[in-house]
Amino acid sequence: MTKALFIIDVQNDFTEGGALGVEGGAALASNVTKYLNANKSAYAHVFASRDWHDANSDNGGHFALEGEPNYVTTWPVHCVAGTPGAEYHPALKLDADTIHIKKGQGVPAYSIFEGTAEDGSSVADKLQELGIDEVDVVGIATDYCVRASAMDAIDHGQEVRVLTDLVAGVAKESSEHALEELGHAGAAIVESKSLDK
C-alpha cells in the first residue's frame, strides 16, 4: 500500500482575517506542519491544493461580482492567483518535493481532482502513476473543499482517511454532517493521534 497525504486550501484567505476565514485555520496551519514533521516517513508523496482563481472574472458564478454571496454557490472574491489570499498561510511549511495543485481557474472548483499539477497532469493520473491506493486528507473547509476531495477520493478508488483533528470547518453543523457523509461513504473518521501510521 501507497499512502499520500492531500493537503487541501490551508491558504491565507481562507484562515482568520482571509476573505472567507475560517475559526480555526492559522492553528490548523501550524498543526498540519507538526503532524507533517512528525510523520513523513508515513507518506510517499504530499499533495497541496490551492484555489487559484482568476482576477477580473467571475469564475464562471462563482465569485458573486454583483450583489450579495448565498454562500452556497456564489462566494465573495478569494483566492486570486497571486494575490496574498491565494498563498499558503504561512505557518504551513511544505517540503520541496510537495506536489502543488492549483484548481479553479476560471472555473467553480471544490475537490483536489478538480485542479492540475504544475506539469499540467491531473490529480487522478498523478495517484496512478505514483502507485497510490491509500489517501489521508486534512485541511479547510470540513463542509466543503475537504469534503469534495475525500468523496472524490474514495470515488477514484482510494482508501480515505479523514483527520478531524486536523480539518477546519466552515459551521459546526455542516462540518459534522459532512464527516457523517464521508463516513457512511466509506472514510475513516480518525483523530490523527489515534493512527497506528
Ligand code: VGL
Second form
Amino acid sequence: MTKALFIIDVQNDFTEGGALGVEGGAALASNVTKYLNANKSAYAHVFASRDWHDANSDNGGHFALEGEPNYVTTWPVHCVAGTPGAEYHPALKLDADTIHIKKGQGVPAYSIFEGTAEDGSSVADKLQELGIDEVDVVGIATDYCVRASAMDAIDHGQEVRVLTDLVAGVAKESSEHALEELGHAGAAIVESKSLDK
Ligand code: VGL
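Follow the form predicted alone with the form predicted in complex with pyrazine-2-carboxylic acid (VGL), if you could.
In what comes next, the whole complex appears, and the chain from above leads the way.
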C-alpha cells in the first residue's frame, strides 16, 4: 500500500483573523506540522492544496461581491492569488518535496481534485502515476473543502481516512454532518492519536 497525506487549504484566510477564518484554524496549522514531523515515514507523498481565486472577479459566483454572503454557496472575498490571505498559514511547515495544488482560479473549487499541480497535472493523474492507494485527509474546512476532497478521493478508489483532530469547520452542525456522510461513503473517521504509526 502507498499512502499520501492531503493537507487541505491551511491558508491565512481560513484561519483566525482571515477573511473566512474558522475557529481552531491556527492551532490546526501547528498541529498538522507536529503530526507530519512525527509521522513522515507513514506517507510516501504529501499533497497540500490552496484555494487560489482570481482578483477582480466573483469567481463564478463564489464571491458575494454585492450583498451578504450566505456562507454556504457564496462567501466573502478570500484567498485571492498572490495575496497574504492565500498563503499557507506560517505554522504549517512543509517539506520541499510537497506536491502543491492550486484550485479555484475563476471558479468555485472545493475539492483538491479540481486543482492542478505545478507541473500542470491533475490530482487524479498524480495519484495514479505515484501508485497511491490510500489517502489521509486533514485541513480546512471540514464541511466544505475537506468533505469534497475526501469524497472525491473515495470516488477515485482511494482508501480514505479523515483525521478528526486535524480538521476544522465553518459550522459545527454541518461539520458533524460532513463526517457522518464521509463515514457512510466508506471513509474511516479517526483521531490521528489512535493510528498505528
Ligand atoms: C472553503 C468556503 C469557501 C474551504 C473554500 O476551503 O473549505 N470554504 N471556499
